[in-house]
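Single chain ahead, written as structure tokens, the form predicted on its own.
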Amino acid sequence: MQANIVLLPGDGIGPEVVAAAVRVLKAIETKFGHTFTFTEELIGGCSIDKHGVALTDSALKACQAADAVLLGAVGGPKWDDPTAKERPEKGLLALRKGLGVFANLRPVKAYPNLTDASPLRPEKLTGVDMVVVRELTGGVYFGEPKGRDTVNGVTRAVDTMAYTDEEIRRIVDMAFKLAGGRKKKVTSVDKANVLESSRLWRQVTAEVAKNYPDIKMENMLVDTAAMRLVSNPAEFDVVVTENMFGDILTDEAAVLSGSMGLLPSASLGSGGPGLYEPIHGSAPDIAGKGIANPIGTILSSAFMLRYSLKLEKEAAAVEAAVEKTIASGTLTADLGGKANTKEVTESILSNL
């Protein structure tokens, strides 16, 4: 296998999570007999202070070429203004829609021995295993109209929540693809009582889980899915939503597992290369000290392997190595260790 791989460390703890990341994917390329090629690209605040925009051109166009994209994280205090015209989160944006990756996977996973880094009680943590497919591309994150306007001295703000029925279609068809690998059940979470969109969301999902017969359905709405994600979260199995309501399911679903750091994501389309990244932010507060902690990039890392390059042996490979790790108590802060990135990075290959 021969791999061209854009790298995107972006701000923060991004660089250090990523070139932790990085040295798997070589040990990984050394281990199996492949060749993984290194471009590394700038986004987000870093992209602003050297080119007055969160992603160039250029940068897209690389990453549009690559065969996979493993991004750090973006943003910090330095560029939180938000009078700014450019924000680091725009890039991200961008990339998004400039890759056409629609569907984000989420997975959450309770490990026995870190129950007591999460705020929930042991015996709720119990069989806890799901994948929250989120709709990245659509939504209120991208609807027209948006902006501000100041009227008789009033300012009002606008975003526009839109979805068609195929952005719908596509999103959920491959949550109940995916649910077919594993229990066979799949949650609709919207919030059709209220919104006009969400409405349109449960009638196409009805119209696509009559596709799936074996599979199990339910519709849940989103305030609902919130409550339950933390007071039944074993339930759930394979959980499909949209844009805003993913990406706030999935942060308070990271409590689970005990850490955002340990979460890992990966950005899919129907062709081109995939966007992998770390769910957490750029930890500026801990920037630069060498205690963040590796291993959702390096899940994502082998979620790139698995899903962009096709390589699912090598990327079971890192996935056990990263479960011995957390086994042998080598962990950082975050989840109540005392071990560095590096100490924790160098644990995972040595049982690869």
The other form holds:
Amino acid sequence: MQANIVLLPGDGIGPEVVAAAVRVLKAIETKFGHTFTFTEELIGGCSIDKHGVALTDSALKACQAADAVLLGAVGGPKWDDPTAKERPEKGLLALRKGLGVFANLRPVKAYPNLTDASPLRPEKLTGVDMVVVRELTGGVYFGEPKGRDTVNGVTRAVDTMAYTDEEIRRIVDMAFKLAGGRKKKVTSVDKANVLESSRLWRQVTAEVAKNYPDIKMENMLVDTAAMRLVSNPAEFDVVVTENMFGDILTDEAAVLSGSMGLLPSASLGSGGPGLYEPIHGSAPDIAGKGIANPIGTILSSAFMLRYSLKLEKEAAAVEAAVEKTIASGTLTADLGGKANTKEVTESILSNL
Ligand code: IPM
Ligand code: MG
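Shown: the form predicted on its own; wanted: the form predicted together with 3-isopropylmalic acid (IPM):
Let us now look at the entire complex, which starts with that chain.
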């Protein structure tokens, strides 16, 4: 097959991990006889430095015209001024919105030989294998009104958590579909004891659940979910939740796998190109040192093969190669290993 892939390396360790994933995609291209065309665009701080905005219209258009988009990370101390008009993260939010990728899939599993890298006791980690389905283009990240004003010397800032029933229905429906191919359990996380948007979420979820009688559904309040994720993580299969709850819970869940550096994500809409990115950030402290864990981005590229390019065999080959590398103990420092980015990438290539 022929596919056009836009690369958005971004800031910090982004360029290093995206380069590693491209090596793996090129190996797949050769091995399975495909033709991938890669084009690079700027996003985040590097785009602010060059163009004054975190994502230009032409970069967004290039992404919209692609078959899939692979992103590294955005942000860093250089652009962290809270009063700045343009922030790197704004580019990422504009990209998600511009691609209409409302569903962010973040799988979390525990690898048997990595339990030492997690602060949890090994017996708690047995059987941990979940996917968090995070709503990505709504909620408090995008709700209006949003902003600040000063009246009589008092400055007030406001963000709005808003959802329509349609926005809830499509994400919850996706979660139920996903659960059908897994352990057939959906945990819907909300704060329905306090928030109106969560009460609508719960109501719509109950309606969607009626269409999936073979799937077990439970509602859980977000504070309880935060606790259960570390006290009994193996109970979860598919977790579906709104944008900010999903942002917070997936960083928490990442510690179950041993390192944020391992976790991939796929952001999908209805039709259109998918967006693939590791869930870790730009890690400015280790940027440029060649020691970043490339696995989260390499597994994100496996998701790209599966969901956007419909190349299931190729996706499974990348995942199997990563599993072998993890089992062999070729690990970066975040997992207690001594290997650098290049060595981990080359181990994965040799396992393909
Ligand atoms: C994530 C990140 C982003 C988010 C930031 C960088 C805007 O934390 O992808 O989880 O909050 O969505
Ligand atoms: Mg986050």
